[in-house]
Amino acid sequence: MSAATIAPFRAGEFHLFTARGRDFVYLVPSGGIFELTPAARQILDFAQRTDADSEDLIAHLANVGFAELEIEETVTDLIDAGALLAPGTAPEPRIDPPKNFPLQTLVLNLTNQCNLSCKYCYEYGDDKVATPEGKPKFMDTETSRAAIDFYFAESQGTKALHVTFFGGETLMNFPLLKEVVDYATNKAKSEGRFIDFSLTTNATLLTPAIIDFLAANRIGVTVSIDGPPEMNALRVYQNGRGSYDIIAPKIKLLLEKHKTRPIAARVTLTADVTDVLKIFRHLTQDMGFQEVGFAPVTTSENRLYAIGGSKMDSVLEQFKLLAQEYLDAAVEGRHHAFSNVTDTLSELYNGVNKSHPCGAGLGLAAVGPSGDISPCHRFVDSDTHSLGHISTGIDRAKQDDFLHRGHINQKYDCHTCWARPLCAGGCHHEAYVRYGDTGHPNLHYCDWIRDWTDTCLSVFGAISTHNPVFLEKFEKR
């Protein structure tokens, strides 16, 4: 075989990884994941090391024992997949979402009040962006119905709708929550659409009657809790009293009575709350949560509760241990509660390639008690980040500015990162708190994100070869 039989090529954008002894490639432009033959792995290794021409490639592969036909066919397959690029081939341009992209999710902040005074609260703590002065503390019926009407109008063409209730503490305005569920459900039925609901709560106000309502209406519940009492120490009342002993029996009742949806725990990691394994065991084995997700606190780096680099390294190592447990369970077809893995596997399975870090200001919007529209719940009641009002609709100029600055194309530090399809530069709110710009990439997490994404890719690859049926649950229907 002559070099002329193989078209010249150069390396495309890809990330090589292994999973239980097998070789895989993650294709950055497309989000595709493929298992590699030994020849394909050798070719991609060679392509990454040098710009050598076809003769060098043929000689290299022949020296390690590959047949000519296999070499030629493998190179062709890799070019077709985009792992190798023919000369003059330009990367595929990222397709922007269409203008006036329909809303998929509405976050209703029923109140900007909370009965706890958590030390790290992003909404009312040292790093708050909210400016609630002079605005209603509780959403009223008229505003809530106008918000639902706004949502339905902005989601035309979308059959499946989702409303999530937020606060402050959501259940401080539970009577309105009931009204919204009734109003939105009837409206969806009249339009031939489906709607479901979820909420986040600190669990302090749960009662048997509230739990019965949540279960009867299949409302998803996420409880903010940071683990056992000693790790829940920043979640306190205004008088400094801890909340764990108050919420523990209420959570037990919630888990006993609410069986229509999985109940999740949401953990905020801080400087003194980094024992991920202990927290996970407590929340799953002792308390019974079906899903547990972790996120580092969003805060300026100089806060006492901010997590330093060494502690984030420890968090990552513990994440990896839980990821291995997740893999073992998935191979056996068992559920595992570590939702950080679940969320990433879902994105990998569906080939997600993000233009923006999340749906904030795009497929998702939040409405505060005053009727102000925000990109997401973290910007509710912030005049600086308002995108309009439900009485007048979304201010398209403000929305376009927010989305333009948050687009991956504007984040030049991200352009050579293989993990950008899933990260897209990181959380807008984190960017604003750390850098003063919602469009700034979260550079302080880059290495961490790449390492964690590689871990999840390995989990995905192993499941795909040992129990591929497990991944079908991530199919978007």
Given for the second form:
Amino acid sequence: MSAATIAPFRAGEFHLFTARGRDFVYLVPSGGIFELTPAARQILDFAQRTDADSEDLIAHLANVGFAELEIEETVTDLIDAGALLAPGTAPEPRIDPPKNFPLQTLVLNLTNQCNLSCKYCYEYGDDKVATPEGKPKFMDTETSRAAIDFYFAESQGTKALHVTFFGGETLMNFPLLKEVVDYATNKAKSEGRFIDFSLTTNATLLTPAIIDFLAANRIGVTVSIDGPPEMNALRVYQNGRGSYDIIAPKIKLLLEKHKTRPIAARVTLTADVTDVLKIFRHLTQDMGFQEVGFAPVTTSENRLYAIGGSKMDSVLEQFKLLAQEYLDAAVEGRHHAFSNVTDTLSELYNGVNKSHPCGAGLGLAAVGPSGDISPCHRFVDSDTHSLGHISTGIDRAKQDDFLHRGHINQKYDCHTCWARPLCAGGCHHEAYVRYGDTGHPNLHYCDWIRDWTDTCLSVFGAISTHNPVFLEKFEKR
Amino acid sequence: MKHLRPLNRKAHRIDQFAAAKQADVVGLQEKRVNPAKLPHIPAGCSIAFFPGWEVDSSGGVAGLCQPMERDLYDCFADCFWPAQVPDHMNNYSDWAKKCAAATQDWRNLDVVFP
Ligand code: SF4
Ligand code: SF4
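Having seen the form predicted on its own, could you give me the form predicted together with the partner chain?
What follows is the whole complex; the chain from before opens it.
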């Protein structure tokens, strides 16, 4: 067989990774993940290094002992997968999400008031985008019903509906929350649809009666908490008093009584709160959370509580240790609470290839106390970012502008990045706080994101080799 | 794909797409891609207009696919379709011995246990 039988090619876009001694490839932009034979790995290495032709390739691989037939077949496979490109392969055309994309999730900000004054809060802190002046502080019944009606209409027959309650502090408007659960559940029933609810809270206002209600209605709960007492220094009341001692017993009760949905903790990492392992152990072992997720605070660069580069490196190292623990658990079929890994595995399993970093303004919308519609909870009450009002519906021109700017194709810096099928430039809100434009890629954390994505890919590769059944649970997500 | 193992949903779709490019519907194939790999003996309904569902093989309706077992019998007698009926070319040449007239004797067509 001569070299001419090998189809001509050039390297496509992909990221090579290894896990427990095996080779894998992550394909960009498709999001496909394949395990590679040694020949396939060598060919991709070769293609990445050089633009030499197929004769060189054969000579090179024959040297290391591969047969021509194997090389030929492997090249064909790699071209079929898109890892290698045949000459003249056109770049992927830009695909916009369909017009009038149905709403999948509604966030209801029941109030913009909060009984805590966390120093780093995006709603009240130095970098706030909200302009709540002159607007109602609490949502009323009428607005909440109009919001639910709006959501049901905009979801266009979607069978499974999801409402998330948010604040301010969500539970400061618990009476309305109960009303909404009642109203929306009946409405869903009458239309033969399913609806479920979740909320985020700082846990200060939890009572046994509220917990019973949440458990009885299968309402998912995420608690904002930053770890053991000394890590919660920024989570304080107006008078500066800490919140940890108030919430600890309430969370204990919540975890004891509410078993119908997993209860999650959500940690905000700041300059002095980067001891990820200690926080994780406290929240899981001492407190009993089943899910713990971490996110660095969203802030402009110069704030005192912003996390510097070296601390982010330490965060990454600790994330990697937890990811390793996660892998060991997954191989044995056990649950692990580190939800940053779970979320990424789910996206990897499904092979997402995002046009936008998240559903904000697309499948997700938030409604604030005034009835204003925003892309997500973080933009509630912001005049600059409003996408309309529930009385008049979504302002399509504003929505188009928001989605156009946030589209991956507009983010030129991302076009050569292998992590873009997952990252797509990162959070619109963070981009606005950092760069003053929701469509700006979050270039301050690219190396971090790529390193972390590579870690999650290795976890994925190892699980798919040692316990693939574990990944099946992501099928439904 | 022999040299890549698909691991996620997207990879499986890529794999299926690639496989679909290679293979074709065997019975209707215009040219045999690789005769050595695909031993196929087209002797029945898919290669020629072969009655058996509308009219029987003699052009009448006496041997039509009734009862249901007649379908199987037709596959056996005139077609090579070993996935659904015992194959009469190699292993079960006697399968229909007791079935002289399908419309009357179809009850004698029994299952086989390979
Ligand atoms: S923001 Fe950075 S990490 Fe994310 S897709 Fe763009 S270049 Fe890649
Ligand atoms: S814009 Fe940011 S905060 Fe809002 S939903 Fe998207 S990722 Fe989350």
